[in-house]
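Only one chain comes next, encoded as structure tokens, the form predicted on its own.
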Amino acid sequence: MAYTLTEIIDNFGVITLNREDKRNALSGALIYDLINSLEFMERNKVRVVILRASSRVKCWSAGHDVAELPTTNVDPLRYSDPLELGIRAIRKYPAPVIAMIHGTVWGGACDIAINCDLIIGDPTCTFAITPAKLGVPYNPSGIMHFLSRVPLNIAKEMFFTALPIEAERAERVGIVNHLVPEAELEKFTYDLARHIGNHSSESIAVMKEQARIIGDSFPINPETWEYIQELRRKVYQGKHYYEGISAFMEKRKPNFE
């Protein structure tokens, strides 16, 4: 089964998440399909990529497939985790990647979306980052992704509450570039991709890479990095992480005593 559908239209490409039976949960298989699709686009010199879900679904993506998270004692968001590989593939793709959002975006899918270069949404879109509901200690790079997109207080609210940011507020705080009527979402996004694709691909590729490098240039000394990793280790090796994952799999409310 293909977990992503790939299409080239004019001078841009479209990658559609295709795991509707699981609300497009980001399994390893889906992420690897996404990476392969991006590599296909790059080989074909596609100047803009649109990442979307089917317009039929109410959930753009349910986020990281919790069934694939480790139960205890292992970093759930290690550098080699498929989600992290997918995020890096989007960030390093040598052309703009536009997230076209219809429906709700949860957890790791929220991280995927905000790492796209632009986000175009309709009034159904919401964004929620949910590690606090699972007892997951989010990784430093993930925290920085949000801090580079929204003000510190908004990022803290999203992480602390795990509540969705609704469409109009998402546009107001800078998550969404454009909020358009549902019936116009596809046309607006595709027209924007065509417009960008008519400009210099070499210029845009260099500007995107410069922005990525500059945005990542936050020096942390080794001692501070080790301290952060120790903080995270105490969580994913602790009771709250085990309880959060167990409660999710058992479809009950977690008891974080």
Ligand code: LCV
Given for the second form:
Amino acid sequence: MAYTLTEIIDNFGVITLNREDKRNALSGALIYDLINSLEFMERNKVRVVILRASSRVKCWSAGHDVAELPTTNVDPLRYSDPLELGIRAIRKYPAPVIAMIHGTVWGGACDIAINCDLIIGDPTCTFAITPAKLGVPYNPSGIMHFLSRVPLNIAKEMFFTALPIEAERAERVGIVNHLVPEAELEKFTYDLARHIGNHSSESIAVMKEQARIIGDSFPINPETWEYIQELRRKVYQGKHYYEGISAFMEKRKPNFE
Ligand code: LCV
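Next, give the form predicted in complex with this ligand, keeping in mind that what was shown is the form predicted on its own.
Then the entire complex follows, led off by the chain already shown.
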């Protein structure tokens, strides 16, 4: 079962999330298909990649597959978690990756979307980062991604409320590059990809990689990293995390007493 569909059109490629029965939840299998699709696109030297869902969905992606979150005192967002592998594959992909978003985006799928180089949305797009709902101690690189995308107060509001940011506001705060009518989303995004694809791929690749390296240069000493990991360990080994995952799986509201 391919959890992503791939297509090459002119000088750009399209990867479509294909796990609608689970609202495109990002299971390890889906992420590995996504990484394979990116490698396929790189082998075929496409100049831009569009990451999308089918236009018939209401939900672009429901985020990390909660059924795959560890419940055995393991960091749920560890460096080797498939979601993190997928995010890094997008960030290091040597050409622009454009997220084309129709529908709602949740949790780790928000992290995937904001790590694409551009987001083009329609009025149905919303963005919610949800660790607070699940008792998950989000990870430092994930928080860094949000801080490099929106102002600190907006990032805090998103993390503390876990509420969706609606399309208009998502454009206003800078999550979305362009907000276009639903009927025009595909044409606008595909035309933009074609336009970028006509420029120098070498120049664009090196500017993307420089932006990644420079944007990630946060001077933090090792002791501070150890402090951060200690803080997070207390949470993912604590009661709230276990309650958050159990409640989701039992389809009930969590009780974070
Ligand atoms: C597994 C799912 C999921 C799902 N995993 O359809 O950012 S963090 O730290 O929180 C990180 C750990 C993370 O990303 O956590 C996941 C955060 N995601 C969410 O909180 C969104 C959870 N999903 C929903 O709120 C709803 O499913 C939405 C609003 C996306 C769609 O609602 P809708 O009524 O259309 P259902 O809820 O009925 O879901 C359809 C099927 O998809 C599964 C869900 O369990 C159901 O499966 P069954 O038909 O087998 O019961 N599903 C949805 N999201 N994240 N599985």
